[in-house]
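In structure tokens, one chain follows: the form predicted alone.
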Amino acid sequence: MPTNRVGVIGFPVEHSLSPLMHNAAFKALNMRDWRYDAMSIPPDILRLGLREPRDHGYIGINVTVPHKEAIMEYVRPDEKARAIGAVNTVDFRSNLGTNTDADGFINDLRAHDLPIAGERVLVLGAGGAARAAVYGLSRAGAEVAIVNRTMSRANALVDHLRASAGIDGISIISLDEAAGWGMSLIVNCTSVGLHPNVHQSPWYDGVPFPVGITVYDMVYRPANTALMRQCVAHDGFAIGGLGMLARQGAIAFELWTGVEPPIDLMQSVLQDALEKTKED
């Protein structure tokens, strides 16, 4: 049996490709002692839950809906979970709680050769995903814009990480305005196209699409989005958040182990397992 555990909580968890990446990560590393669960717990016993794999000798876990936000109270978390407002990772030894989620999208980008510093970057939503997304643009130096369909839910993003991280300079504009803004990356932190709705996208008919621009869409399925569709179509580099997944898990695994995975096994796991789910 593994003397070293650690896992995943969420509710539901059982759709979460985490324990795929990284027990292959620790059976190509031949850490044999290492495994990693996935463990459901219901919003309401979250405090109890914890409790499980924290006094069964789990070294940590990652978190993922609904519970990023509601366990910062139960951990301590540090100034990226705080600024961002979310924990995605916990390391029991010490009880911190911290964010992978901004640097992996950052890490995504810079594997991909993007310039970031003194861009200019459109972020489509203004949830938890946008909120990790504009910290981390904001702290590479890009000017960012946030486009919303709920102006007073912008308003509170903008507020939080002026407080949370004395982050300012974070614009607030119409998807009309968007069109002729000049950016050169558009992100979208918004759920729609996210299977099984493929064929709506955020940016939205009678808009006109800026050509020869990236995106980078954080939803990884369906591996091509109907914004990256858009965007190929007028010319530009579309990328998916498959290696977003990866690289804030790769954070995560190198904390609990003191390790460095391999991150592009990792991805190519969740590549092949995406493909089986389609295939299925």
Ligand code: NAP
Given for the second form:
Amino acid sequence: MPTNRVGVIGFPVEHSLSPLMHNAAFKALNMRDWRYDAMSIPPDILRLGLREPRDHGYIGINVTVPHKEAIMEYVRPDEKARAIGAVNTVDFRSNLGTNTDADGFINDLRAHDLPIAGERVLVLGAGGAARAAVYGLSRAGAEVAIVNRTMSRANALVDHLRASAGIDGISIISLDEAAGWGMSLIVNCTSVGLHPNVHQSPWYDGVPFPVGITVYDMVYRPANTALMRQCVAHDGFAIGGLGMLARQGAIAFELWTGVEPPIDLMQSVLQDALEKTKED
Ligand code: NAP
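Since the structure above is the form predicted alone, I would like to see how the form predicted in complex with the named molecule looks, so please show that one next.
Now the complete complex, all chains and molecules, led by this one.
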């Protein structure tokens, strides 16, 4: 019987690939006394629901939709979680809540040998994923501009990062302005292009696509998005979001276990699972 338990809470949570990824890592490292479970907790009983893993001696949990913001009230959020406005990983031993999305994303850029410091990076979107990206990129020394459909949300992102993390200098521009801004990297943090809308791109027709740049698309279903195809058609290099998914999980794994995670294995397990569920 495993004595070290971790897991993910969400509602619904059955679709989560995290149990597969973490349990495969435990198995590969022969960590027989570790187990990762999925726990469904409805939003109206989050506080009560948290007693279940706490009272049963769970070491930590991942937190997914819709609890990432609400859980901040019940844990001690660190600077990253406060800046991003969401907790996706909790360590019950310290009751610390953190967010591993920004580091997972930056680690994946670095794994692809992409320069960040001093680079101009365009972020498409202004939701939770964009907050993580802008936080991580700014901390890593990039010059960041944001394009978002809803201006008030872009303004809220900029104001929040300034107030919570002292991050200044983020510009908000239009897609037309972005075409001539001279970025080396575009990061898609919108949900445009996500299955089943696989033919949609956040870079709409009529705006010239920059030539020879890199696109990082946080969308990982499908593996090759319309935006990625546009990039490659313009002599660019395109990366999908699966590596970020694996790496944000890997950070949580190391936080709980103190063991270096088998990242390549975690990524290939995710890839296989997504291939199996491919419906397009
Ligand atoms: P979110 O908070 O709901 O934000 C969605 C963003 O997409 C907003 O900026 C929204 O713009 C924009 N958007 C949605 N539909 C649009 C449309 N038709 N045209 C233009 N903009 C549109 O979602 P999120 O949590 O930030 O997640 C965003 C994406 O990142 C999702 O696809 C998610 O799966 C992915 N993600 C991937 C990873 C990973 O590990 N790879 C991690 C986190 C998230 P408005 O503000 O105008 O509504």
